[in-house]
Structures are given as C-alpha cells and as structure tokens.
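Only one chain is given next, in structure tokens, and it is the form predicted on its own.
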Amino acid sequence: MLESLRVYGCYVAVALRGQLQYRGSVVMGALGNLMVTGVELFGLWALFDRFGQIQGWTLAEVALLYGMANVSLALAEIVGRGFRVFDQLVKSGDFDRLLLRPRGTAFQVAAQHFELARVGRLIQGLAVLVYALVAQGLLRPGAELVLVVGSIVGGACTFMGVFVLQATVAFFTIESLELFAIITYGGVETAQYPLSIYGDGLRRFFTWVVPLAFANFVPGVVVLGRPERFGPEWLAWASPLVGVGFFWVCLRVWRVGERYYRSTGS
C-alpha cells in the first residue's frame, strides 16, 4: 500500500509539473469551472429567494446537500480524469504500454491524469459546504461532521465508479459514450436538491443502482434531523461504505472489460 502511494505521488508530481508549465491555462480552467458552478449556485439562490423553501427544506439545508455533492464530484474529477479520457488510449493503442507494466491498469489510468484545473468546482463546493455547516451549527468536532466528511469520500468513490464504467465501455465501443454524463453531471445536479422531491423511479435509481443518494441525501437527513428517511438510521452511517463498495464493483467490471481489449493491430 505504501509503495503504491509513493508511486501515485510520483505520477501526480509529474502531472503537476507538466500542467504548471502553463499556469495561465490552469488558472483559466479553474476560473471557468468556478464560473460554471457559480451559475448553478445562482440558480439555487434565485429559487429560494423566490419561493423561500422546497417541501420544508431551507436554503441552508439544501446548501449542505449541494456542497457535499459538488465536493464529491470535484474530488472524483481531479483524481479520476484518466478514466474520462480513456477512449483516447484505446483508439491510439497506447493502452498496450500499460499492460506491460507491473502495476494494475486501473491504477495507472487514474494516476497519469491528475486534473488540477478542476479545483474551481472544489473551491466553490467547499465554500458552500462551510456556509451550510456554520448555518446549521455543525462546524465543530463531532459524529455529524465525521459522517459528512466520510459521505463525501464515499460520494467521490461513487462518481469514480461511474467514470470507471464509462471507461470500461470503451473496450467494446472504442469511443467513450457521453450517455454516462447524464449520470455524473446530471446526477450531481439531481443530488443538489432533496431526493424526496423526485418521483419513485428516479429516487430508486440514484439510491440502489447508482448510489448517489448515499453521497449526501441519506446521511444529510440524519445530520440535519430531517423526517425524510430511506431506511433505518444505521444505513446513513454506512454511507461511506456504500460508495467504496460501488467503486469496488466497478473495478471488477473493469477487469472483465479489460479481457476483451484487442489493441489496434498497429
């Protein structure tokens, strides 16, 4: 494990040195991400400014869900960018080189693309999360704060799992399917609001198929003391494990797809 972390650190250091050769590009990319998410945040504020609440949820309460979802996605984007552009490795045949190295291919794909420009979404998500925690009196050491942090890590694993599934499909289709963007970026927009406001089908999909509900809503209702529950309270405390488990399953699927890789023949 320590050796893997050391190797990963070397990959990240190389990626950062390369990206920081063009600091202006990194800064502009981060600002672009910040502006895009800022528009989403403005829409959220405008909604509450007009209606005051959504099914009894206040702005500060929804801000907690918003912050948790966006920080989770930002972490997954920064760490898992390699899976988002994996189809390029398949089309060029460069994936062959990864197969010859002693490390796992999923590890190498994740490590060789560390996306610093995605930090814009992370900064904005953290700012909203801190606001929500302060407004709810939760920014203090305690079990609730631990649950929030753990659920964010689990949520990042869930988004990473979706990225892995998107990359796995490229073994068969060559081109990456943007259909998965509906689940990732569409999913984070869905998760920014209480899942209880949606229909049964959408709630079940984002709870039991792609478990984004465990990234913020399921633990959020327990932390906030809300009446909405999708099960017993212990399920909320298991939220981080749900995300990690989903990521593990996606990695198993990756191994299956890897067996069908046929290279380019060049």
The other form holds:
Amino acid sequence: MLESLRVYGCYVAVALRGQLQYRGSVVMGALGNLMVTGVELFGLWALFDRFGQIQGWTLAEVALLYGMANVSLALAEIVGRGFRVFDQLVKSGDFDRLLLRPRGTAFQVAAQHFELARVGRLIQGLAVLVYALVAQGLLRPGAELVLVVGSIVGGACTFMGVFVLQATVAFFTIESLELFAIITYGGVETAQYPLSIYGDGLRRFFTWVVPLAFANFVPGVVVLGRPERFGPEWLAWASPLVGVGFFWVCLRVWRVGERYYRSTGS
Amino acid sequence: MAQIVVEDLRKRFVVAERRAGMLGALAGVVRRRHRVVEALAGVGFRVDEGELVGYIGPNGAGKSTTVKVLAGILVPDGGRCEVQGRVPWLERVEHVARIGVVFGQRTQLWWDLPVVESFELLREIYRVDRQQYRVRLDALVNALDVGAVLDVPVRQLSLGQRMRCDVVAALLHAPQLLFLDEPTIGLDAPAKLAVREFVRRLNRERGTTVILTTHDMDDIEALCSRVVVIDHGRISCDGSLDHLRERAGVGRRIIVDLERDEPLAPTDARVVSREGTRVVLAFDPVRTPAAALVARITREHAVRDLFVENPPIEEIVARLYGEADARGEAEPRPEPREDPS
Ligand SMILES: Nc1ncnc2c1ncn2[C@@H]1O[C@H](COP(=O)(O)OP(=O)(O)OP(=O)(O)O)[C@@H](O)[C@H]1O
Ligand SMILES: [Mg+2]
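With the form predicted on its own already on screen, would you show the form predicted together with the partner chain?
Whole complex next, starting from this chain.
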C-alpha cells in the first residue's frame, strides 16, 4: 500500500513535470476552471440573496453541501483524469503497455494523468467549505469534522467510480457515451442543493444507483442537525464507506471489461 | 522443462466493416456488417527453457497476436496457454513481472522523459532493488551502447537508439523469458548486428529463453536453432532450420566451375542453372551424400572450383509461404509437427 503510494508519487512527479513545461496552459486551465465554478457560485449566492432560504435551508447550510460536493468532484477530476481520456489509450492500442507492467491497470491509468488544471474547482470548493464550517462553528476537532472530511473522500471515490465505468465502456465500443458526463456534472449540480428539494426519481437515483447522496446530503443533515434524516443515524456516519464501496464495485466491473480489450492490429 | 505450453490456441477478431461512400456510411449507422478474422486458428507449440525460437510467417499470419496472448495482453477465445506455469491473463501481474517484451513497432518508454528517467520509473514499477538495478543497468548500457543517449528524451531518439533502449527497458528486471516482436525492424546494418549479437549472448550466457518474431531472415539464420512457422493462424512448420529446408524441398546446392564448356547432368542431382562454365545443381543430402556426389563429379569432369551451400533462407521461406497460399485457406492443413529436432 505504502509502496504503491510511492510509485504513484513517482508517476505524478513525471506527469507534473510534463504539465509544468506548459505552465501557461495550466494557469489558463485553472483560471478557466475557477471562472466556471465561480459563475455557479454566484448563481447560488444570487438565489439566496433573493429568497433568503430554500425550503428552510440557509445559505451557510447549503454552502456546506456545495463545498463538499465540489471538493469531492475536484479531487476525483485531479486524480481520475486518466479515465476520462481513456478511450484514446484503447483506440491507439497504448493500453498494451499498461498491461505489460506488473501493476494494476486502473492504478496506472490514474497515475499516468494528474490534472493540475482542475485546482480551480478545488480552491473554490475549499473556500466555500471553510466558510460553511466556520459559519456553523464546525471548524474544530471533533467527530463532525472527521465525518465531513471522510464523506468528501467517499464522494471523490463515487465520482471516480463513475469515471471508471465511463472508461470501461471503451473496452466494448468505440462510441463515447455522454451518459456518464451527464451523471457526473448533473450529479454535482444536483448535489449542490439539498437532495430533499428534488423529486423521488432523482433522489433515489443519487442514493441507490450512484450514491452521491452520501457525499454530502446524508452526512450533512446529521452534522447540521437538520430534520431531513435519512435512515438510521449510524448509516449517516458510515457515509464515507458507501463511496468507497461503490468505487470498489466499479473497479470489479473494470476488471471484467479489461478482459475484452482487443488491442490493435499493428 | 517447458517454459511455454500452447495448445489449440484460438483468437478471432470481429471487425466492423465500413461500406464505401456516403450511402455506405449511412447504412452503417443502421446496420453494421461484421467480418470475423481468425487470427489464431488452433496454434500449438512448446518452448523449453533456454531455447531461442524464431517465430515467422507472412504479414497477418498471427505472430503478434500470439505474442500478445503469451504476454497477457489479449485473452484468447479458446485453447490452453501456460507460461512459466501461469496462465498469463489470469495472473497477469505475477506473469508480466517475470517476462520481458519488446514490440519493435511501439515503444514501452515514456515519450517525454529522458531515457534514464524511464528506466528509473520502471525500477520502481518492477520493484527492482537499487543495488541490483545499478549493476544491471551498467551492464545493459554497455552491451547495447546507449550510454550517450541516456539523458535524451525518448521522442528525440533515432529508431535504432530507441529500439536498443527498449531492449534495456525490457531486461531491467532480469526476466528469464523475452519476447521480441520485430526488434530489428527499420534498423540499419550495424544496429541490427548489435541487437542480434546482444540477443545471442543473452541466450548463450544467461540462458534467457527468447521468442523472436521477425521478417528478417538473417536474424533467423544468425540466431535461431529452431523455427516455428505460422500461417493463417496455424503452425505450418516447427523444427530446426534444416528441417525447414527439407520441408520446403529446396535441398542443398552444389556449385561447380568447370574447366571446359561441357555437359554436366548427374542422375541424382537437378540442374538449377547454367551460365557458361558455372553449373548450379540441387540435390537431396539425405538420399545423395554430398561427399559422394562431389567425388563423382570431380572424377568424371575437369573441375576448377566447387562449393556446396544451403539455399538462402529467403528462398525457403518464400517457398513455404507460397506453398501455404497455394493450398488455400479452406483446405485442411497437415498436422503441425511438434518435434524440435
Ligand atoms: N486488434 C485487432 N483487431 C482486429 N483485427 C486484428 C487485431 N489484431 C490483429 N488483427 C488481425 O489478425 C490477423 C493477425 O494479425 P497479427 O498482428 O497477429 O499478424 P502478424 O503475424 O503479426 O503480421 P505482421 O507480420 O504484419 O506483423 C490480421 O489479419 C490482423 O488484421
Ligand atoms: Mg506483427
């Protein structure tokens, strides 16, 4: 485990060195990323400025959900970039090379790409998260803070899982499926607001199919002491594990897909 | 001990067929036509430890596909395949840690990295001890003469330099089994010789088993004691070079320079060509011992010069490939011979 982390570090060092050769494009990418999420955030603020509350949720409370969801996605985007460009690796047959090395292929795909340009969303999300935690008096050592951080990691795992599924499709077909991008960005848009404001269909989907609810809403209501409880209390405290479990399942699917890889003719 | 056991290995590819033209493309959206390519149609052979086997065949015969299955890249549709006691695709990680693979067509190195940093990264990936790594790297760099390009990014290397670096990369973890898929493709004569000499020494001195795929028959002649010929996904011939010659039925040759322009037509040899006083005869060394034939010719004719040679391997291979083509794809093939005599 520790050893894998070190090798991951080596890969990342290589990737970073490559990206820093094109410093300008990294800075531009990060700025663009910051702008996009900035517009989103502005929309959120405008909404609350106008209505004060949404179904009894204050801005500071929604900010916690927003921060958690965005930091999760940003982490997944930074670490899981390789899966999102994975179809290229399959089309060109360069996946051969990964199979020839004595390491997990998913590990290598993740390690090969480390997306610095997405730090924009990360910074933004962290800023909002810190604001929310301070406003709620939660920025102090305690079980709540641990749950928040753990759930963010679990949420990152959930997003990673979606990326892995998206990449797995490339083993079977060369068509790219927009479906997964919709889940990812639809998911983060949805999760920026309390899940309780949506209809049953959407809520169930993000609870039982792609368990993004556990990235922020389920642990969030417990931490915030809000009445929208979901299931027993212990389940909320186990939120981080849900994301990890989802990721694990996705990796199993990947392992199956990998056996359908067909390389190229030359 | 058998290091590679392959039996009745099968792999087919389903290829979507594009129809020509605009209308064809539209029709393709509605209904795709598929074509099945039988890349491996029941391949079988065994390779023992320390062998250096040439794996040859015409374009599209299934050589690279075989190597990819043996290396754990492709999962076959059927048949048995064990390498060093493991099924490659079932225990991929353990398997690839103990083999080396070079694909001449495609580098295994990191395009943007200086060569030596690629090596360093491989050291981490393969968990090679630092001390051992240093010793091995020194030896490999010396043997393949790549010391001067260690700090050059891979994308700036010439083909020959890159290929030699790829060979180094494939051996840093000291595998006992090495797959070389067209390692001399596009190399100039000195580079070919260097790679060839290195492979020979690796096999002789370290006892590394080598499977070599190539279209360069000089590679085969210089290196391989055993040749496996694949054609249309089936093994059509397996044995020593001599065995191959016998199969192709080209026999051995004797070239005679006569003193005078006189007829020469021994009963147990065939005249291949005649130019002035030079006569080329082909004979079957099993039925007619060369010594007897030479003795008879020199007794009956005034001979200025005379030498016996094996026909060039290109000719043999052309005969074998052509023969297979003439038989056609549909016809059953003779049982593949499995004795590496
Ligand atoms: N990934 C693939 N998808 C579709 N067809 C393939 C694929 N790989 C190989 N083939 C087909 O399988 C057959 C065998 O290919 P292979 O690459 O094994 O040939 P080869 O003996 O290595 O030929 P060459 O000497 O040209 O390298 C060919 O007809 C090829 O088109
Ligand atoms: Mg090939």
